[in-house]
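The chain below stands alone, shown as C-alpha cells; this is the form predicted alone.
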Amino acid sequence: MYEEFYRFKEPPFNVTPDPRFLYRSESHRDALAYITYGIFQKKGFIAVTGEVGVGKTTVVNAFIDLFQSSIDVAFIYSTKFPFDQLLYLVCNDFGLDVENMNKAQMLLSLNRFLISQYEKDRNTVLIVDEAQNLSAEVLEELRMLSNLETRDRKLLQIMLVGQPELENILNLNEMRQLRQRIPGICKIPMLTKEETKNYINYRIHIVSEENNGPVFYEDAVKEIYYYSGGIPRLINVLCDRVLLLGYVGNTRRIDGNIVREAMRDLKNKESISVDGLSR
C-alpha cells in the first residue's frame, strides 16, 4: 500500500523468515558461524536456541543459502508427531519413496541414501525447526539417528532450533547422552536498542530505490526499542504499522508521536481480536 509512496521497491517488515533481509548483528554473524562450524565438521548435532520471532530460522535459511550448492537439507517444521511419521517427513522430504513402509524400512532407505550422498561428497542436513515440542522419545530416536555413521564421520548431521525451552529439555538427566553429542547450545539473544536502529535502517536500505525514504528519529527507536525488546517480529509487526501512519499522514519523517499512535493499533487491533474470540 505504501511501496510507491516512499519508493520501495516491496514491503521492508515482512515478517516471513527471507534472509536476504537477515540484519547481522554479532549474536546473528556468531549463530551463523556456529551452524557452519558444526555441519562441516561433521558434529552430528547442533542446537540453535532463542525466544520467538528472534530470527533463528532467518538465519536457518540464510545459511541453507550460503551453502545450498554443497548441501542437501531436509526442513521438519511439525514435530508434534511419533518419531515413525517424523521419520516418514524426513525421508520425503530427501526425496525418498517411501509409501508404506515400515520403520525398519524407512531406516534402511535413509541409509541407503546417506551412504550415496556420502560416495558424493554431499553433505546431508536435518533441520527440525519447533524442536522444543519434541517428546523425550522422539530425541533418542533423533540420537539413534544420528548413529548412522562411517568410521571416520557422520553420515547425517542434525540441527535441532528451538525456544529456550529446548535447552531445559536437552540438560534433563535423561537427555545427558543426548547433551554429550552436542558441542554447545548457540542462544540467540534479542537486539540491543542500538542494533534495533541498525536493523530498521538496514531493512529499508534493502527496499529502497532512492535515499530520500522514511527516518526514525532516536525518540521513534526507543519507543520501537521498548515496545519489542529487541525481538525482530516484533520490530516488524510495529514498523509495518508505523510506515502506514506516516504514508497516510503524508510525512517520512517518523518520531516518537507515530510510533505510539501505531502502538496504540496494534493494541486496540489485538483488544478487538480477543474480544471477537470472547462472544
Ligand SMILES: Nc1ncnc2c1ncn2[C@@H]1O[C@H](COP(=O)(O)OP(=O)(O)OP(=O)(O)O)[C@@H](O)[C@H]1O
The other form holds:
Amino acid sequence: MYEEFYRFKEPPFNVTPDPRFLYRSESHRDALAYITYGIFQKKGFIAVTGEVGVGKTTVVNAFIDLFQSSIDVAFIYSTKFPFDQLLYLVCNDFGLDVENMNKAQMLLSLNRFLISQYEKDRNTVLIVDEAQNLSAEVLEELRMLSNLETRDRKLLQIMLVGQPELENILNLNEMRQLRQRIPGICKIPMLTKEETKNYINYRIHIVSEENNGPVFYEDAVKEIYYYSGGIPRLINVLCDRVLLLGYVGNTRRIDGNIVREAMRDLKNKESISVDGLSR
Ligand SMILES: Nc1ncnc2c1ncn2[C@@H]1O[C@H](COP(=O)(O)OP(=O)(O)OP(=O)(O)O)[C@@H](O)[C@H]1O
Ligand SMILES: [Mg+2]
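Based on the form predicted alone presented above, generate the structure block for the form predicted in complex with this ligand.
Let us now look at the entire complex, which starts with that chain.
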C-alpha cells in the first residue's frame, strides 16, 4: 500500500520466511555455518532451536537455497501425528510412490532410495520443522531411520528445527541415545539492539530502488527493540505498521512517537499478529 510512497520494489516487512531477506547477524551466520557443517560432514543428526519468530525457518530456507544443487531435501512441518504418517510424508517428499504401503514397505522403499542416492553421491536431507511437536516415540523412530548407514557414512541427514521445548524433549533421560548423536544444539537468540537497527535497515535496503526510503531515528529503533525484544517477526509486524503511519502522515522520518502510535494501533485492533508484542 505504501510501497510507492517510499519507492519500494516490494513490502520490506512481510512475515514469510523468505531467505532473500536473510540478515546475517552473528547468530544467524553461526546457525548457517552449523547446519552446513553438520550436513556436509554427515553428522547424521543436527538440531536448531530458538524462540517463536526468531528466524529458524528463514535460516533453513537460506541453507536450502544455497545448496540446492548438491542436496535432495524432504521438508516436513511436524504436527502431532504418528510416525507412519510422518514416514509417508517423507517418502512423498522424496518423490517415492508409497501409496497404500504399510510401514515396513515404506521403510524398505526409503532404504532403497537412500542407497541409490549414495551410489549417485547425492546428499539426502530430512528437515523436520516445528519439531517441538514430535513425541518421544516418534523421535526414537527417527533415530532408527538415521541408523541407515554404510560402513563409512550415514545415508540420511536429519535436521530437527523447533522452539526451545524441543531441547526439553531431547534432554529427557530416555532420549539420551539420540542426544549423544547431536553435535551440540544450535540455539538462535534474539537480536541485540544494534542488530535490530541493522536488521531494519537491511530489509529496507533490499527493497529500495533509490536512497529515498524511510529513515529510522535512534529513538525509533530503541522503541522497536523494546516492544519486540529483538524478535524479527515482531519487528516486522511493528515496522509494517510504522511505515503505514509514516505514509499516512506524509513523512519518511520515523521517530519514537510514530512507533508508540503504531504500537497503540496494534494493541487496539487486538490483531492476532500482535501477540507477543507485550511490553
Ligand atoms: N536473520 C533474518 N533476516 C531477515 N529476516 C528474518 C531473519 N530472521 C527472521 N526473519 C524474519 O522474521 C520472520 C519470522 O521468521 P521465521 O518464520 O524464520 O521464524 P521461526 O523461528 O521459524 O518462527 P516459528 O517458531 O514461529 O516457526 C520472517 O518474516 C523472517 O523473514
Ligand atoms: Mg518456523
